[in-house]
Amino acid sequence: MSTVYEAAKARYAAMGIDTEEVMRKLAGKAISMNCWQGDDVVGFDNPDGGAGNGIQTTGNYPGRARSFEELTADFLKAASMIPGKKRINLHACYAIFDEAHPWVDRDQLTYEHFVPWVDFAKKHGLGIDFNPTCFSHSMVVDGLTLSSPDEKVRRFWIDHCIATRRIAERIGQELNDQVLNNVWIPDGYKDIPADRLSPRLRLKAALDEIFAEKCPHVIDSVESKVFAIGVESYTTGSNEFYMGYAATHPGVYNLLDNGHYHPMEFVSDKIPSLLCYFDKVPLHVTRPVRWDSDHVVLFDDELREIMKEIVRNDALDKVLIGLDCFDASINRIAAWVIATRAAEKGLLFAMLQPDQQLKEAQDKGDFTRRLVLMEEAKTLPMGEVWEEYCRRQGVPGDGAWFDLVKEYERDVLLKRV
């Protein structure tokens, strides 16, 4: 234990904050790392097709993972440089096909296509979260899936989502865990729709069918969005639609993605509102640049505010934190490390706030003291606590991990052709 950390510990103790307890709590909170950062959301069921039909990546940095073996090796390399507990955020398009379990379309997927992922998770002490993949497929017709007026298209995606819930349930059974299964669809219209109601009624009916089967190991969520490229005028799965659905369907939650709202809306403000009504709040952490661009997560203002709302409201066990960012223009291992370490730093920063004093000042109407405490907390020596936390977790501190990434790039990534 360094004398620098001891000095920081004393500074925080003077404000009533126990850094030892903070590090203990931080080590127990899992972050779900999105597997699709490692291969640009390509997956294994159509590797020559790439991302599309509602999702896209930009950039062509060398070394993209092309197989289960490469993707899991890259994941472990990144994880070795990230402190704390980890989960794998997995999409259905990462099914594993072999001679015993040959390729099937997404509506026919079964648990057997994901056994290698479960074995990998068991071996390395990881949890798994799951997602149906309602994009990058020829059955995304006119940009529509679960809200399509074409019954054949709609049936395909309903069956796919039912299959993924069953897979998530079996994963939960095998890992003795709860698995977040999150439904996101790209449905909407580029220009002004003639009918805004019917697509949402079709989506509602589809969701009712998808969620009909009891899956006790599954936490169900639906992911709202304001707009995207190609659906600028109308998004079927809007925040209002999914919030209403979650509020009227016990056991289904509205997942908050902080890239899916108007630039003047903040997920940090939405979290405490949902905590008034829901026992769980699924969360995707990303970094929007003017829109839902899924840039690599940084230790920025909104990230800190999001994490503060989770911590100060004693919601570490209620808010399920996953990452949803991907960048094909930079080293993908580094992107994973930057994003997940930023999320961990955000949680640490939040845990090191004098929350009790801040709440007391607010309740007494002493807004001057509240503002003074907020400002002074910003310059407390969090960096020293972070470095001690990394040391205890057995991962490199800031300034040390990037050389390991470059070494892996030289020895592994640049040899992939």
Ligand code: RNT
The other form holds:
Amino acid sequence: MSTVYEAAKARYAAMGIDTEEVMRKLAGKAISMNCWQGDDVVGFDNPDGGAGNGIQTTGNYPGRARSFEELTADFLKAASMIPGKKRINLHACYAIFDEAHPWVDRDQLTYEHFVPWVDFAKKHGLGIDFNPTCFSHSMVVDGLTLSSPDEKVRRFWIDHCIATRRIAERIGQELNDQVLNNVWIPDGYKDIPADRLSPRLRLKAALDEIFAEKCPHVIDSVESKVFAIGVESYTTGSNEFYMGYAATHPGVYNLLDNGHYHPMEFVSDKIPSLLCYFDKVPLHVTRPVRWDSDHVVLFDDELREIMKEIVRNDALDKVLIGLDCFDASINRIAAWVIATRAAEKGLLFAMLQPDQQLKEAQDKGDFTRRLVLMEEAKTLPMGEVWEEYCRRQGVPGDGAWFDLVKEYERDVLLKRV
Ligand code: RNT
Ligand code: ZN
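For comparison with the form predicted on its own, produce the structure of the form predicted in complex with the ligand.
Shown next: the complete complex, the earlier chain at its head.
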């Protein structure tokens, strides 16, 4: 134990914060790392197609993972530089096809196509989360999937979503765990719709079919969005639509992606609102720059505010933290490491706040004191606790990991041609 850590520990102890307890708590909370950061959301079921029809990545940094082997190797490299518990968030387009299990379309996917992922998760002590992939596919017709007026299009995507719930259920059984299966669709219109209601009624009916089967190992969620590039005027799966759906369908939760709201709306404020009604609040933590750009998550104000709402409301078991950022313009492994370490740091920051004193000041109406305490808590010696946490977790501290990424880039990534 370093003497700087000892000094920090004493400083926090004087404020009633036990850094040993904090590190134990932090180590027990999983962060779900999105696998799609490693390959620019391309997947394995249409590798030449790339991301499209509702999703886009920008940049062409060398070394993108192109196979299960490459993606898992890169993921493990990143994970070795990240403290704490990890899950891997998979999309259905990461199905693995081989001679025994040749290519099938997304409505035909089964658990067999994900067995290597489950073996990988078991071997490395990871949890798994899952998602139907309702984009980058020719059955996205006129930008629509589950809300399409074309019965054939809807059928295909309903069957796909049902298939993913069955896969997620089986993964949960195999890992003896609950698996989040999150439905996000790109559906919407570029220009002013002539009918805003019918697409939503079609989506509602489709969701009813999708969620009909009981899947006890699955946590179902739906993810709203305000707009996207090319879909500026109308999004079928709006916040009100899915909030209403989740509120009236027990077991279906409303996933909050902090890139999916008006820039003056904050997910940190939505979390405690949902905690009044739901026993689970799944998150996609991302960093929107002017729009839903999915920049690499950083240790910034809103990240800290989100983590504070989770920690001080004692909601570590209720809020499921998943990352949803992807950047193809920088080293992809570094992107994973920066984002996930930032999420861990955010949680640590939140756990090191003088919450009791802050709440007391608020309840007494002493808002001056509340502001003073909050401001001064920002410069407490959190960095020393972070370094100690990394050391105990057996991962490099700040300043020590990036050289390892550069080595891997030189020896592995740049050799991919
Ligand atoms: C898109 C949504 C969605 C996707 C992933 C790949 O705007 O945020 O969650 O980013 O499913
Ligand atoms: Zn998202």
